[in-house]
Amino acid sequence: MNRNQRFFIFLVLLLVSGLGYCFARRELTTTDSFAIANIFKKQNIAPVLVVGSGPAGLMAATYGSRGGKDTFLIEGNKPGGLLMDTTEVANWPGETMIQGPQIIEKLRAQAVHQKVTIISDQVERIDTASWPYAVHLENGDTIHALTIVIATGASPRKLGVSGEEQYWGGGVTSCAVCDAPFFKNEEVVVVGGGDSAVEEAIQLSPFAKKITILVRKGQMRAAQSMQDRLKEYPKISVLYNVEIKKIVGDLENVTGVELYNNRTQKSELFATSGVFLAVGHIPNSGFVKGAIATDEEGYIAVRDNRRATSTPGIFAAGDIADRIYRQAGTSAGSGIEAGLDAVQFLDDHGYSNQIAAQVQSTLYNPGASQSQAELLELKSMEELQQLISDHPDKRIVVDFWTETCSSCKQMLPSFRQAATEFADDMVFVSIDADEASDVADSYSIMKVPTLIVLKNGEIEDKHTGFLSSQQLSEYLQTVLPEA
């Protein structure tokens, strides 16, 4: 061997041992990472925290903490998901027949029986720059986590159409669970042709007059089983080859919609009091933007052939992360995959029960709920006419409310801090728009939940929609009087 070929040959080991170093150093720094001395830093730890209360998300907390890890789940802005605005359910594992919010509500109780801590509240940002990753919460607390399931699922879709932002809540609404109650004996549509839209319709068919499916194509995409069970419904019809392209109505709330049949090329107006959309749903990720990967549409990519996103530590399950199958049943078993990804993360790691026991006094504690107002539950118009007189000087705040709504129910523990936070100057009364129908219709409620600000007994505000703590509190400030 020459001098040049055992040059060579001290070349290559050198750069061999260069990359090994460069490979064991990257390791090294990876390691160092998610290295368990980092939890000892941190309060408000949270060793599995499942953002999102559907079936992915119920799943995943039971699973994680059947798994021997402190759980904690946050129940988002929509307890329970899509499944609370769901009647029938024909194909829930082990039940011919079942209610959506039966299902939220067993597994609910299966999450608190197996200790998991449910948190009313909303995820505002994720911060992923060091681990434990630091979780955001919309009433200013941050937790710890050191992994996180994200299955906060989706919500429905508008048109963006010209009259849908204004008629929001005055007849058009994605709803029909929350909402069908207001429209007795009129006439409404349903947009939309997959199995949705069928269920919407059937959720409108015992108060509706009439309810007309709207669908853009020659046909339905509605699995044939849901279209068969159209034909038990005499009041329900399916228009085909027809788009909204405008939403009318009389300032306060609908009368009718400019329709576009896409074979005729000509348009029509097409009476209506109710615009019910089922047109497809967009994944709740807006939050996660940063954080870890998502598609051009906002669907989380998960990877391996497990629940794991782009980001280590944190999984992803249920409608957030699939754009084919989209049930309940596949996303409690993706529900259930994550939270066994996330126990595994942890062993993986280190977190041992020894290293648990330790960082008992650091985990998360949502605390006890501060003292609140009792509201005044109100049950006619006369109820509410004798509350304006006595109460002269100051602005009532109305909160609509039906049994069915799962927002509203949400909304009630923000509405009891504000009746305690501005007790000084608003009274705060609780209405179910259900019971107190003459109520309902006098100030024309055609959505829950809806809020009204009365003076003197006319409206000075009103809002239609979810607000969370934070908003709610921003938006009584806006009708509070100058001082």
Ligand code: NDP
Second form
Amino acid sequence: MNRNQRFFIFLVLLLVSGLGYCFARRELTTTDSFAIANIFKKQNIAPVLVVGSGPAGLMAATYGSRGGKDTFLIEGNKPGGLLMDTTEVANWPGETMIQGPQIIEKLRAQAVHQKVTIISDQVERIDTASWPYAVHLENGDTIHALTIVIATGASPRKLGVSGEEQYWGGGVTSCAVCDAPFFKNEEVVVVGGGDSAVEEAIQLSPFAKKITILVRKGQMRAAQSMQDRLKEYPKISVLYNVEIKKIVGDLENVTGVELYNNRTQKSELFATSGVFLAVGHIPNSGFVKGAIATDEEGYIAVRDNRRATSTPGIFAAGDIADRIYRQAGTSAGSGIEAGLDAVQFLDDHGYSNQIAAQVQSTLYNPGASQSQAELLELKSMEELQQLISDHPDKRIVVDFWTETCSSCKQMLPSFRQAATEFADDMVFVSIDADEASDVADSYSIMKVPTLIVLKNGEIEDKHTGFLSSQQLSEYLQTVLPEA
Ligand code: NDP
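Please supply the corresponding structure for the form predicted together with the named molecule (the preceding block corresponds to the form predicted on its own).
Time for the whole complex; same chain goes first.
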């Protein structure tokens, strides 16, 4: 071996030992950051914290709990997620046909049976500067989570055209299963070419007189089996190569849409009283900003052949991390993986049964923040008028809902919480808009959920659409007179 060769070997050895040292340092730093002793300095501990209550979240929580770790699930503003707005599902494993809300009911019951603690709240922000991670809730509580599974899914996309916001609740909606009964014998349009558009059109068919699906391309994206189902519904027709440029109305309700045909390049006014949007979804990942990496559209990328995100101990499952499959079944499957990954992370970092026993007294306890009042249910205008005259000094807040409206049911805990918070100034009542149609008609209710605030029997304020506990509280504060 000559001098040059010896020098070369020396250099290689130096490089290898240098790299080895760097890796060892990195390992040390990582291990230090996740030292199990850190958890003894904290209160409100959650070994596994799942955010989201669709199939991905519920399955992740079930597996976290089955893995022997105390598991908490924050169910968010719309418990159950998108499946709550779906009717028949023909591709859920093992079921020839099942209703979307039924799937959620069963998964939730399974999670509760496995001793998952379900919390009716919303995560505002996650702080990952140190571990355990600080998860800030809307109710003001901070939970210190050892692992987190993000399963917050996606929300319906809007068109972004003129008139959409103005007529939201006045004929524009993204929930056929909720609002179809308000369009009896009306002509309506459904916008979009995917499975959801087909599903919405079918949900409308028992009510509307005529349903036109507006597809912007020359073909639909929906599965062929879904498109074939349309043939069974003579009221439904499809228009291709058309785009909505504007939604028009009489200042209160929709009367038509301005349609542009991208083939003929001609525009026309298309008369309709309802615009049902089914134009895809956007991931609900705003609250993880700064805590984990997302792509430019807000999807979370998972890595290492696991449900791992860019931040150790935080995992993602369901639609928030899936732009390809987006099925209830695949969401549940990825939730299972995320639950297993969370359990594995805890085991790998020394969270043994003995440690779990030691932190029992510091586990998060949702306790008092979950207390809720019962609501008055009224069935007619006569009953409402009686209530108004019994409470001349108070505002009456009426929550209109229907049996088929899942977001109304999802809003019920917020409404009950508000009834407790504002009991001194307001009387809260809930009215089924289908059953008490005389009340719904006299206050021009066209969409649920809708809240009206009555002062001396007159409408002082009206709000259409879902509100979280915090949003409802803030909204009612604006109605109250200054002290
Ligand atoms: P998709 O993303 O599949 O489809 C969205 C549709 O909206 C596309 O046709 C798209 O058009 C169209 N679109 C998007 N933006 C606009 C716009 N600005 N103007 C007009 N049209 C627009 O979303 P879906 O909600 O339909 O489905 C999401 C997932 O859920 C899918 O995986 C689907 O299979 C699943 N699903 C399954 C159901 C079932 O099995 N029962 C029911 C409902 C959903 P383009 O094609 O030109 O991009």
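Here the rigid core means the biggest group of C-alpha atoms that line up within 1.5 Å when the two forms are laid on top of each other. Numbering follows the first chain given and starts at 1. Everything numeric here is computed off the predicted structure, so don't read it as measured data.
Asker: Establish whether a shift of 2 Å or more occurs at the C-alpha of Ala423 between these two forms, with the two forms superposed on the rigid core.
Answerer: Comparing forms between these two forms, the Ala423 CA shifts at least 2 Å.
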